[in-house]
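Starting off, we have a lone chain in the form predicted on its own, written out as structure tokens.
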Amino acid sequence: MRAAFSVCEEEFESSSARERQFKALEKELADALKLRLQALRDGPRRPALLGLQRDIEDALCGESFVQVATPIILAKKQLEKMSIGDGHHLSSQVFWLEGDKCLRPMLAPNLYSVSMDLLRIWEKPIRIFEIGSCFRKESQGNRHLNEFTMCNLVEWGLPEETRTERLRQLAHVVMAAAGIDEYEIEETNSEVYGPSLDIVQGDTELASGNIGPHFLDANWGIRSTWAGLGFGLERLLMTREKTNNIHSVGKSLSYLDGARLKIN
């Protein structure tokens, strides 16, 4: 990429000159995304949004972590439980399908869903997660993807002393499996949880953490203190990679774990 630019840069002797070297250019990052793809093709056969999904799941499981998998297809009434009602500015972005329902816009619902029932029947801590995809409406830029992958976790049951710190544990855990050590912890203000501690990484947000009990809770029947954290796998993947294309490592028709597939 780099040599594209300082091409771009040059001056050349005349037009055919010029048509010359852009041809070799053309070539040559063409020759580099075909050794890109065969090197998938020659192992690990997985492109690195699967790799990293699979990646934390091990380190969550490792963590005594259950792995719970949810409709895509959400209740209208689940979204309202997290405050996302008709009068949501959020509820422009959700994509509504026939009825009272919808995409998942986030994993939050489901697992609140999923919790109210293993909290009758297991004993606290309870430590599940999820990953998979969510759909918004979102701006059309090089950091928002209108399907996205999430990953979700919550430990229910902490000592309310050190709910705070085992969001830090649990985040370590998860930015070590995604491989990128230079991240920080901020407060923050979310729209649909309030205070929060975003993991950001300069100007880009991670992940997105809470503790409990919470004001939403009540909506589920639940009382019980929590840590929870929700990560965007394609911008894990994006700040590893030091890609400034979301596009290119998300779920694509145009690309292959970050090679473009429109090439002679």
Second form
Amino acid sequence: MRAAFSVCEEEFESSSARERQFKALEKELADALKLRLQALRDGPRRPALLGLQRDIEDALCGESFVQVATPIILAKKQLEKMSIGDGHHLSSQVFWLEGDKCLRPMLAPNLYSVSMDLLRIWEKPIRIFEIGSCFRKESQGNRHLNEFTMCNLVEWGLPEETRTERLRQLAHVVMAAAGIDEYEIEETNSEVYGPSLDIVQGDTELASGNIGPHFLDANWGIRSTWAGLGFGLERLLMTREKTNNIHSVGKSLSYLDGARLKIN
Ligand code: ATP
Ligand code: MG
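Same protein, different form: I have the form predicted on its own, so give me the form predicted together with ligand ATP.
Every component of the complex follows; first up is the chain already shown.
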């Protein structure tokens, strides 16, 4: 397809010859998009984003993780427990709603809350995960969406000395489900969690992970070891599909499964 763009560098005998070439190119590109949409209709019938979500769900359930589903609307107090109060600069990235509520910018506060209860009810180890939309006001770019799909998992009750190794194993489970085998794990510093481990490919952050006990745990009255990771599904897809347009793989009115819909 990229070869088609070489026409842009060509010289033409006349403006009508140029016009004809461009029309032909336009049709070629539109036909390719239509074929792609037809392949979706004939084949998986599910956009890659939802296919990836399902693959990760299956992989994590296969590792004895229990899936949870929590509300998208979050109380401000829950975010304050994550140390994101009015003064915190991440607070300006939050979509605030009336009545001290917001659209969740992360899944962690809800997972903390569910974990707090399950830790009373179930024996450890306890493994849970959620996959769902998160919302952040971001300066628009190729790697950020205002609404993106996060997968957040946490395992409670690990032997202390195994936490980092377990984090690596769990990263591998999700990366394998996503079909990405080239990635690195590097130490970094998160504004919310402090020292963290990022899963990256090149300079693209795919996930951030942490181990605990962590100072935030006390806000939910939790005392336990843990390992947890948060992945961005659209970043995983961009990486796997080698596209640099995150908007084409995310939830969209303009794209369906990576193909632009605004074609004739
Ligand atoms: P970045 O530094 O790239 O903005 P982050 O460190 O703020 O990301 P985290 O809070 O660690 O992001 O969220 C976990 C994962 O969610 C990230 O590693 C990334 O894959 C994904 N993610 C975060 N923000 C966005 C966004 N606005 N759009 C798409 N994916 C995102
Ligand atoms: Mg991060």
